[in-house]
Each structure stands twice: as structure tokens, then as C-alpha cells.
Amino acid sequence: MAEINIRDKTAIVGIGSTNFGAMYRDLDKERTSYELAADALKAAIDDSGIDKNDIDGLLCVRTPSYARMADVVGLHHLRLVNQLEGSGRMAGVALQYAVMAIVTGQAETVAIVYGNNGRSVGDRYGGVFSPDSPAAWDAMYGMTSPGAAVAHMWRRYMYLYGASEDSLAAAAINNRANGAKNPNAVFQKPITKEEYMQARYIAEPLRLFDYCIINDGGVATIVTTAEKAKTLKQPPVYIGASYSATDLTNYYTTHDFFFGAMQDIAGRLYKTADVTPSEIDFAQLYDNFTPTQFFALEGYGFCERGTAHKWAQDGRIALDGDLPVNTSGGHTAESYMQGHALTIEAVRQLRGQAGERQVKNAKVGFYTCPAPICNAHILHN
């Protein structure tokens, strides 16, 4: 199949988010996903210096209605608009749609907006599903949340590769250490290995610190052509490559931990971007639960298959390690914006705007979400 070359034809020029930590401690049942997304978009527009009316594409994630969202932000006459479900894999999908729309001339400047008022309204990620959804196939066996599925995958991983029960501590501790350097994070207190091990199980063998946060927030990203990006306020962050692959069944669990899908992506991703894993300066790894970080490290060739549980120990994924991972604190410390906040953290790193958590000389960044729709991007300055 012939592919359109997307390398460096688009760039992220604006990013915005709400204050995750403040909202976590100040619940408001009247807070809507629309206003959170709108606040983030205003911040992204201000960040980019773009005229709001230059936005001709709008991709809405988690907000219930694209028509309502467009009206709230005053974007009535668009060339491209769509609505995506509020699942984590859609952060990557949305960015890919924006890139494809721009490269094919469907739009010139696309805003991706995400709003989540889940903590204020008491959302729970699990236990509720429609009878015709894939979740029903898991739920009949007591698997009422994605966490239970990932717990089973991690148990299988432990059996196959000899991982110990404390292996995941490295990921949880690293996230909290990075969150402690992030003034916008929900959790800004580091944890010790002892604290991790003493935490209660949620779905054995996963503990409290292996689980993502439920919090309110909004995130927005503005993408435009490489040419237009050079005329705007911020240094462009170019999208060197972006691909997806699926592992779709009636349930969330996979026997290979999404390895096959990630390998499919990796072969195309590195070739298009003309980089190797060793040339990547940091990785933002989608972590609704900490095992997915280890799955991603193997799936994209940062380490050999079956070795991530050892490879990631002893500070290797820390800010000053071989491969800094989830530099903002990820989904277990900064926020659970279902991938969107990880993307804008990558942009901050590549702009050199991450403050105390800045990776030195960051030039090439990586994002991925291991899920039934796996996706990954190479971003660079």
C-alpha cells in the first residue's frame, strides 16, 4: 500500500491545560467537560499566538457533542469537525487525524480539545458497560474494569519472564518523583519502595500506585502546517512520524501484551522519522496502569522482549537516566487526561519549557499508547 509521506509536514504550535492539582482538591459538580476543554483551548491559542479564526478544524474528545463544543468556543464555520470517544487510545488517534487532515488539504489548522470532569461527577472507570460492548465479555467473568485485564496480563508476564511482584515499583516511583517536580501535578509527593509495597491491592498483583488518577481537567493542542508554524509565537514541534495498528477482540486482554501491534508500528515509525530507539531523548508512555510502560519499552525496541522489568530498574527511566520516561509524572502522578497531557508534556520538553523536570538537550521525543488501538508518534524540534 502506498503511503503519503507525512514527515515534518505538520507541527504542534500551541498547547494548553488546566490546573490539574488545584481542581483535584476543589470539586465542582457544576463543572462541565465543555468549559474545561474551552479553558484549555484558550490557553493553547494564547500559547501559539494564532488568531482563533484561523482554526478551521476541530477534533473533540470526551466532550459529548462537537456541535455544543464548537458553539462554546465560537468556532461555527469549520472545514473539519469530529467527535471521538473518551478512551485513552484516542489521544494518539486525534493527533493522527489532525495530521492527515492537514497533509491532505482538508484543513490548515486543527485544534484538538479534551475535557474531563470525571472526578467532580463521580465517574468510575469500570463496572458500567452496555450489553453490546466488548466490556460485557470481560465483565461476565468478573473483569469489570481495564485494570483487571491489565492485572491478568501482568500476571502472565510475570509467569513468562520471571518478573517479581516489586518490579513495577520502579515505574510508580519514577512517576511520583517526576510529579514532585511538576507544579501542575495532582500528586507532588515522592513515594518509596516500601510505601509502594505496603499499598493495598486493587486487582492483584496491581496495587494502588499502579493505577491512574481520576481527576478533572482540560487539554488542548493546536496543529498546523510546517510553513505556518514558522511564523507563530512558539518554536515548532514537528511530527516526524505517526502510525497505528490494532489488536481488536471482544475483550481488552491480549496474550502478547500488544507486542505484535507495537512491532508493526515500530517498523514504520522509525523508518519514516529516520531515527532509532537509541536516538530518542525521552518517552511518554501511556500508563493507565504501570505495566503498560514495560509493555511499550519492549514493543518499540527500547529493550529486548521479556526484559523491561529488569531494564527499567536503578534509575534507568529517571530524568537523568538512559531514557527519561513520563517526565510530567504520567497518569499516576500528574493527571489522567487519557494521553493528551502526555502529548503536551512532550511538546514542553522539546521547547525546553519543562522547568525543573527538563531533560537536557531534548531533541527527539516519543509517545505511545499500548491498547486495542496502539498508536505512536515521533516528535522533534
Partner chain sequence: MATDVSAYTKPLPPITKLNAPFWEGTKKGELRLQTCNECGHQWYPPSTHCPNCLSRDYAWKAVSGRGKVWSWVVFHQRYFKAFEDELPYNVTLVELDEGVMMMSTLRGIDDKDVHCDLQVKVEFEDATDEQSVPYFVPA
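Now that the form predicted on its own has been shown, please provide the structure of the form predicted together with its partner chain.
There are no partners or other molecules in what follows, just the one chain.
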């Protein structure tokens, strides 16, 4: 396959978000996803120092209408625009599309805007289904929610690889420990293993602290060419590679916990970016539910298949460990911004702007979302 080389042709030059912790404590039924995305875009524009009118591509995630979104932020004349559904996999997909558009000259500067008013409007990730959809055949048994689907995979994983239920505590505890160093996080209090184990089950074997925090918030990311990035305010964070691969089934669950799809990505990702897993300084691992952290560690070769439940113990994924994971607290401590907040945290780390949770000498960062559309990026400074 003839492939256009995407390595380091694009860079993230602006990031912005709302304050996740403040918003968690302040519900507002009138709050729209558009206004949250607009707040974030304003912050990202200010952060980058770019002229708003230089934005010629707009990828809207979760906001119901791209036309409304464009109108709200006054971007009427674009060369690339669309919207992506409000599922977590789309954060990475949007970044991949931005890279594709910029490298092929379809657009020069793409803003990815994400707005989510899910907490205020009482969004639930379960219990809602259309009678004429395949989900009706699950609801017949009381089956619903992506959390239960991940619980199915985690149970199978435990069986195949001899993992104990409490091995997952390492991921939940690490997220909370990192959230405690993030003034923007919803939960800034560490938890102990005892607290993790004593928390109630939601879909057993998953417990409360394995679940992401539904919240309101906005996140925006501005991507442009490497050339233009050098003229802007912030140190550029280059996109070394960005790929997707799918494992789409009726059940969200896959037989191999997305391993095959992630391996497909890993081969291309590391080759294009010319990076090996051991050269990666930190990893932002999409965790709508904590088992996906372990799936990702294996899928991208940070450890052997079937061993993440052991490998991730004893501080290995802590800020001062071999591979710091989810440095801002991930989806169970910072906020469930469906991957977008993890991406901008990677940018902060690579700029050296992560404050108390800064990973020392961070040069190469990694993001992935293990989901029916898996995607991953290598970012570097």
C-alpha cells in the first residue's frame, strides 16, 4: 500500500478545557455541549496564540450539530467540517482525521472541539435502548452498558491469565493518586486498596472505582502543520504517528480484548514514528473502565500478553515508575472527557507544563483508546 508519510508533519499547538472539578460540583440543566466546547476552544486559541480565522477545519465531537457548533464559534467558512458521535473512541479518531486532512492539504489548521453536558442532563450509559436495535436482544436479559461489556472481558481475562480481582486496584489507585496532583480533577483524594475492595460492585467483577466519572466539560485541541507550529506561542508537540484499527462486533466485547486490533496499530505506529515502547516516557490509556488499561499495556507491547495484571503493580505505572500512566488521573479521577482530556494532558506533559505531576524529561508520549475502534498516537516534543 502506498502510504503518505505522516511522521512529524503535524503538531498540536493549542489546548483548552473547562475546569472539570468545578463543573462536577455545579450542575446546570441549561448548560449545552456547544457552550462547553466554545469555552474550550477559546482557551485553546488563547493558549496557541493563533488567529481564530486561521482555523479552516473543525471536527466536532458529541455536539449534536456541526452547523450549530460552527455558528456558535463563528467559523462560517471552513474547508473541512464534520461531527463525530459522542463515544470515547472518537477522540483519537478525530485526531487521526485532523492529521490526514492536514498532511493531504485538505486543511491547514484543524480544531477538534468536544462538548459534553452529560452530567447536568442526566446521561446514562446503560438502560436505554431502541426496541428495534440489536441492544433489545441484550436488554431482554437486563444486559446493558459498556461497563458490563468490559466486565465480561475482564472476567474472561482473569480466567485465561489467572489474574486476581484485586489486581485491578493498581489502576484505580494510580488514577486517584495522580488526580490528587491535578487541581482540575474531579476527585483529588487518593484511595487505598481496602477502599477499592470495599466499594460496591456495579457489574461484578467491576467495582465503583473501576468506573469513569460522568461529568460536564469541554476540551479543544488545535492541530496544524509542523511549519506553522514553529511560528506559534507554545512549543510544538509533534504527532509522530496516528492510526486506527477496528474490532467491531455486536457486543462491544471481543474475544481477544482488542489485542489483535491494537497489535495491528502498534506495528504501524512504532514503525512510522520510529519509536519503541521502551522509549515512551508516559502513556495516556483510555479507561472508561479500568481493565482497558491492562488491555492497552499488552496490546502495544509495554508488557507480554496476559501479564499486565502483574506488570502494573508496585508503582510501575506511577508518576515516578517505569511507565507513568494517566498522569492527570484518567477517567476515574480527572473526569470522563472521553479521551479528549487525556490527549491534552499528553501535550502538557510534553511541554513541561504539568506542574506537580510533571513526568521528568518527558520527550515521547503515547495515547490509546482500546475500544471497537482502537486508535493510538505517538506524540513528542
